[in-house]
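The chain below stands alone and is given as structure tokens, in the form predicted alone.
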Amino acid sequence: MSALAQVAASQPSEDAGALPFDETKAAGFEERMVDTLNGAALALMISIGHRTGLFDALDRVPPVTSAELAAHAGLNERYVREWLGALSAARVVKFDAASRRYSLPAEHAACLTRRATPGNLAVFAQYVPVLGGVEDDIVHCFEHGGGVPYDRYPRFHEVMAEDSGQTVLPALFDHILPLAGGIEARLEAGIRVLDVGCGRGRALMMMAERYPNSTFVGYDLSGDAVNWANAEARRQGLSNLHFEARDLSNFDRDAEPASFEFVTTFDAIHDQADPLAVLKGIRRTLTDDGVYLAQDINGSSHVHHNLDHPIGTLLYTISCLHCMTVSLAQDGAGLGAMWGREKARELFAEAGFANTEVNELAHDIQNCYYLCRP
């Protein structure tokens, strides 16, 4: 019996009908906190190792020595040769005791390099330093209520860019536009296309590239997302494409009627202060005869059909330390992004749109993709 199930073990039970503790759990338990404690450090080192395109630099040399690695990649020896310890003790860097040398293997790299994309979970690691920037903040939350707003959290649309860059962004032509049936073609003839909470708006973009004859608008809370936007929209030369901030608590009734075929949202209702109000804007904004396409998360609205979800504990902890905070910083609803699908579709019906289908893509095992129609 380890040090910690003794202890435990030998505290005095106060309910005299309590199973006995059994020590095999918890062994195993104590096991499993031990492998998560290390596996939160690596999150970290895979961010740091993502940031600093360690991987990357590892991925195109041989075996290299820790001052070799730090000339390639341009970074101090001392700080790389810490990381490589932490990297090879996880089993993720190989080294070789007998030339002192580090190399990445293969297999490893298929998940770790931008060359990897869409497939660099290194890119989701970001979220873990990101999220734990905040942890003060939402302990005081947990204990007096309120939320965490947007303005605390500076490298989160950068990262939540890198994230659509993966899962959106390589699918939105071949997969994702396809789901609305004839979109392109009408994109192709000319319409008008919103996004709603649109960050960094790369998706709009690529839309307003292939698509010149129609005309795109971005709408975000986040000025610092939107003045990047449309500093990069005007360096791509983008004249059919603008973004504005906006706070959208009132879309339901600020929206501008029947002003758009096509209205898109990235990953954005359930952060909102208000959702059904944006959805009731979206409709409003909607003409009759367009198609709102939305991209949320994949999951349920009731805990025990997330228990098997295979990224269900990362999915909540965002949503607990961002989504449902910077909503409820707003007194907001909270909703969450692990709302789930059955009240989406409570909220799309209530919101006024006759018809909605759920779409999995067999790439994203994080979003579901929802069409909804007048």
Ligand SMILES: C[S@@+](CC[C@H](N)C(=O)[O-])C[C@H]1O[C@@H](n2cnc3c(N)ncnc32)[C@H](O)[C@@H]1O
Contents of the next structure:
Amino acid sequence: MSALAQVAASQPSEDAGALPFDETKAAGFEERMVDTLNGAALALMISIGHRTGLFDALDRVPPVTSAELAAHAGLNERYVREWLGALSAARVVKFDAASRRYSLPAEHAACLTRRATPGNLAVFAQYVPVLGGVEDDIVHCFEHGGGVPYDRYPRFHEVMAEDSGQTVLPALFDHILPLAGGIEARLEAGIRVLDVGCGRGRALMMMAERYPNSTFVGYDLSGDAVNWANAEARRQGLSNLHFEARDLSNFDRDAEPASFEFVTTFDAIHDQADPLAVLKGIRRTLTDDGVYLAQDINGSSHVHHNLDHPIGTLLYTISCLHCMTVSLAQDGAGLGAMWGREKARELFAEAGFANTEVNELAHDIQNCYYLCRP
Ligand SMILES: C[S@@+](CC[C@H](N)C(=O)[O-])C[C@H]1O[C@@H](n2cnc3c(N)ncnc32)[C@H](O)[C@@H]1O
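Form predicted alone done, so how does the form predicted in complex with this ligand look?
Below: every chain and molecule of the assembly, starting with the one above.
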């Protein structure tokens, strides 16, 4: 009997009707918790493997020693060897004890390397350390309420841009824009486009390059993200595009009326301070013949419908340690990433969108795509 089971079995239940303690179930759950600790540790090492380029380096070379890999990747051998130990124990990397050489099976490289984009899951592993960095602040919020502001997440915008670099950019022209029936022809002809909560704005940059007759504007609260985006747009020579640092909490009143024919939000409504005000502002700034396309987290507003969600635990966790808390830090609604389709449709309707359609795309299990028309 495990230590945990011994403790539990030795406690007489005060509730005469309680179910008997199931030792097999307890042992199975304990095993699952041990797997969870290994999995959490592995997520940290996967994040490091991505950031240091170790997965890409391993993928490029034949089986290597730790010294050869460190030299190839330009990294410190002692650290590389410890990383290889963890990855070998996790059976992600293959270790040949006789030759002391390590290799990355092609089937594993297929979801851990940059060449695997848009299916590089190592990108998402970065959220684990990004969120772990605010654990003390979050515990404080559990005890006292309030929220954790964006500036407590030094790498957030970088990781977010890599995330949407997989869910949005590679699918933008072939799958996402075609959802907005006929928008490509209007973009060719020349319309005004706004991306709300644009972050580093890479989706707008792709559109601005492809559609030179249209003009593009991005708004975001983060001065850092906006500065990065404007610098990158200049570097790319895109003159039909600019970004503005702007707090959209009063967008329902601040938005310039009927100014854009196409408005997009990519994963940018649920973590706003006032999502309804932003949606009302989008309606106000959209022309009557305009289209609003919103990518947002795909889930239900009800926990019981999310129990079998393939990444439900991950999404609720990201929500608790980021999406919900950054909104609460602005005295906001704190909707959270799992606000769900039901709540989303309710708010779209309240904001003045009479007609909302929901789509799912095969490449993106994390999000759904709403098409909203006045
Ligand atoms: C989850 S990120 C998505 C960023 C980007 N659309 C992407 O897909 O990479 C949400 C964005 O909303 C912005 N945001 C949050 N609160 C805001 C506010 N009150 N006003 C304007 N932007 C805000 C954040 O700075 C952040 O860039």
